[in-house]
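What follows is a single chain, given as C-alpha cells, in the form predicted alone.
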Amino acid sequence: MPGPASPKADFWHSVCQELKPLLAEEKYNTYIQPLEAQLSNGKLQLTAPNRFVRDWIKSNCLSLLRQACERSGAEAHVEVLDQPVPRRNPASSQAGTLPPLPGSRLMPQFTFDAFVTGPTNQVAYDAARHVARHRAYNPLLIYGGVGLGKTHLMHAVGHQLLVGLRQLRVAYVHSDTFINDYLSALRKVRASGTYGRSGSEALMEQFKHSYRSVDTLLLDDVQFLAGKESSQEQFYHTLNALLQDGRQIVLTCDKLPREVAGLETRVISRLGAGLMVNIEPPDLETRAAIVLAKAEAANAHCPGDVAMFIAKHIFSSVRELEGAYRTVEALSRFRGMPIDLPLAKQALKSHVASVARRITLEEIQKLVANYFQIRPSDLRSASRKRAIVRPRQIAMALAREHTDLSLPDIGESFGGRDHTTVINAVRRIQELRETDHNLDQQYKSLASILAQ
C-alpha cells in the first residue's frame, strides 16, 4: 500500500482545491495543474513548464495563490519559475544543400492582425503569439472544432517568425501530406529494388532530412494520423528529432489527443509534453466582430445591426460565419444595393427560417451539440468526459429555462437520468456562470439563438 502523502503535497493539494472554484476549468487545467510545487521555510516555489504559463501566473494569479495559501493554513511567499527550454541557432542547420521545404506555403491572409479575439479563443491566441515571439516551449498544440481558427493561428505563428528571421525554414504541412510523403518514400524504396539495408536507409533518409531540417514545423490536423501505425512511428521520431534539437513545433487537432481513437500512447504523451490550448465556438459579440472585420477586409460597409443579425443566426464556426457574410455581400453586389438589414434577411432567409421555430428538447440538444462540435447522441450517452459533461449540463439548463417540460421529462430525454441530475446540472451551470466568463458567454449565445 502507498504511504501517506507528505505535508508538502497535502499543502499544495489544499491550495489547488481553494483555487479550483475561482478559475474557469480550462484556465485551471492549463495554468495550475502543470505547476510543480515545493514548500520550504515559508516559501512556496512553483515551477511552470514554460514561460507562457509562468507569465500568466505572475500577471493573473499571484494574489489568488497567496490568499489560497492563507486559507490553507500558512502564510507563504510565492515564487514562480519556469523550466529552461533548449534553443537552437538557425544558422546551425545541417551542412550541405538543404532539401525543399515540405508541405505548402503559408497563407498570406492568416496573420495575427487579421485574427479576431474573444473569450473563447483568447488563451490560444496568447499562446500562439508567445511562441512566435519567444520560441519558448514545445510543442504547442491547438485543439477545437472545425472552422474555429486553429489553422489561422498556426500560419500566423509562421508569418511572425519569418518577420524576425527571414532565414528560418518554416514548413506548413497537413497531416495528409506527411502521410503521403512517407508513403511516396516507401514506394521509391520498392521501385528501386534496393531492398538491402543500406539502400533502403539512403532513400528513407531523403524523407527524414526533408522534415528534420526545418526550423519550425507547423503540422495541421494530427487526428488524420490515427490508425496509421507506420506513419505514426515516423511522426513520433520526427517530433523527437526536432524537439531534441530545440526546433519549434506547432500542431492542431480537432480534439484533445487522448480523445482521438487510434493515436498511439507514445504520440499522445509526446504531444502532451508541451502546452495544449483549446478554441471553442465564438460568442455572440465575437461573431459580430468577425463579420465586421471580414467586411473591412473586403473594403465594404456592413452596418452593426447586419453584423449582429448574421452573428445571431450563424454560430457553429468562423468558416460558416464568413460564408454567410459573403452570401450577403454577393447579393448586395448583384443587385447594386448597399448592405442593410432587409437585404441580409433576404440573403439568409432559408437559414433564418430554420431557426425561427418552437423550442423543443430535440432542437436544444441539436443546437448545443452543433455548438460544441459533438453529436446529439453524446448528450444522451453515459459518457463522463469533460467535453461531453459540460455541454450536457448546459443543454439541461437551457431546457429548463426555455421549455415547459417537467424535470423528470428533461432527465428522461438525456439518457433516462432522474430529476435530481437535472436539478444539479441547472445549479452547477448557474454557479459557473457567476465565476466563468467564457461559460457565461457561451450560455448567453445559445440562449440568444433560441430566443430568435
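Here the rigid core means the biggest group of C-alpha atoms that line up within 1.5 Å when the two forms are laid on top of each other. Residue numbers count along the first chain shown, from 1. Because the structure is predicted, anything quoted here is derived from the model rather than measured. What changes on going to the form predicted in complex with ligand ADP:
- For E322, a C-alpha deviation below 2 angstroms is recorded between these two forms after rigid-core alignment.
- Core-aligned CA deviation for A261 between these two forms: less than 2 Å.
- R380 shows a C-alpha shift of 2 Å or greater between these two forms [criterion: core-superposed Cα displacement of 2 Å].
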Second form
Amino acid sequence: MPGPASPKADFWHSVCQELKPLLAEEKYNTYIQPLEAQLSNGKLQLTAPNRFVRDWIKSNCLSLLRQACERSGAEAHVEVLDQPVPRRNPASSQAGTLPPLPGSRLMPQFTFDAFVTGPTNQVAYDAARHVARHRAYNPLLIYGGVGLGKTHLMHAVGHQLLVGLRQLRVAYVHSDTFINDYLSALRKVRASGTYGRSGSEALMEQFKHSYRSVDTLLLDDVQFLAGKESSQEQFYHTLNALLQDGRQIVLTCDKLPREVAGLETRVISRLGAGLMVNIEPPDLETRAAIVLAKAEAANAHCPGDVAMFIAKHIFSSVRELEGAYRTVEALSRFRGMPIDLPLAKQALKSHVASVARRITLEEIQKLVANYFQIRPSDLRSASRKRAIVRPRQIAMALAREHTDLSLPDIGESFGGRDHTTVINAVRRIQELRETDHNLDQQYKSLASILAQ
Ligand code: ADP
Ligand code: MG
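Please could you give me the other form, the form predicted in complex with ligand ADP, since above is the form predicted alone?
Below, the chain from earlier opens the complete complex, with every other chain and molecule after it.
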C-alpha cells in the first residue's frame, strides 16, 4: 500500500495494518482494501463499493474494526455504508434513468440445483457457488470444452445473486454480443456527421455506461474476442473499470486463456488475476445422473438402465447427452409408451450406430496389454507387480466405461476377481486421472482407440 498522505489516510492505514494479520489475505483484499475511509469527530465512516462488501463487513468485521480503531486512538464508532450507486445519480445518466442492461436474460433452468456434480466439474461448481455467496474471486473464469456446463454455471451464479438482491443488476452477455454492441456504437460514431463531435462521444459513452453500470457481468465465451483488437481493448477497459468498482465478473472460455491464440497478454493476465477453474467431460456415473436429472426436470420417468444405456453411448458432451435423452423422451411421447430400454435403443439407433460396435473385454485386455507391453494373461494373473497392477486397473476402468458388463462380470474376466476389486480399480484410476496428467493422457488415448 502506498504511503498515506493525510492524517485521515494515516489513521485508516494504521487500522488496516492492524487488520491485515487477522484476516485471510483473500478476505483482506476483497473486503478491506476497497473500502474508502473518512474520519470525522473520532468517527470512522467506511464506504464499501457495493452492498456485498458492506454486508460482509457488517456481519464479520465490525468488532475487529472497533478494536483496531481503539488501539489506533480513535473512538470506536464505525459506520459502514455502501457507495451511492453511480447510475442512480442523474448527473451520470441522461434523464436519470438506468441504462438498459446489456445482453440477454438468464435462462431460468440454469440453476445450481439443476446442475449435477461429479469429479470433473465439482471444483468449478464449488467455485461458482462460492462466488455467488461471498464474491471471493474476481474475476472467476470457467474454462473447458463445448457443452460441458460453463454457461449453465455462469447463469446459476446470476440467479443466486438475484435471490439475495432482486435489484442487483446482473448482465449475461455473450462475447459476440459485446463485440456487436461495441462495433455498432463505433459505426454510429463514424456515421454521425450529424451528431457532431460531442454527439458521437455521447454514443460511445452510452455503450460504456451500459456495460459499466452493471453489478455483475457474466461474459460468455471470451475466446470469441481473440484476434479482434479493438473489441478486445474495449473489453480490457470494461474489465478494469468493473473490477476497480468492486463489481463481480464471471467469464467462460473454451480453453485456458493463455492457450487461446490472439488474446492479448494483458487480457490474459487480467483474466488470471482471479480464479480459473476447469470443467472436463463427465464420467459415466455423472452422465447417468445427468440423464436422470433431465428426466426428473421434465417430469418423466426414466429407469436406471435406460439412463445407463444413454450414458454409455453418449460421452462427448452434456449437451449431446441431453439431446439424446430428449430424443428418447420424444419417441416415448409419440408412441404413448413408457421409456424403457428397447424404446431407448430404438430412439438412439442413429446416435448409437457409430459406437454401437460392441467392445469386448478381450479387446480391451489385448489393447491395454499391448500398450503397456505386457501379456493379456498378465492382466488376468494374480501378479501384484506394479507394472501389471496399474494396467490391470486401467483395463478394468475401461471395461466399466465402455462395455455393458456388470461389475461381477468384469471381475470374473480378470482372473476371477471380486466386484469390489473392480470398484476400487475404477475409483483409483479416477483419482489418478485427476492428479496424474500422464496417466490421464494414456487413459484417453486408450479410450479413443476403443471408440474407433
Ligand atoms: P457450455 O457453455 O460449456 O458449452 P452449457 O452450459 O451450455 O455448456 O451446457 C450444455 C447443456 O448441458 C445445458 O443444457 C446444460 O444445462 C447441460 N449441462 C451441462 N452440464 C450439466 C450438469 N453438470 N448438470 C446438468 N446439466 C448440465
Ligand atoms: Mg456456453
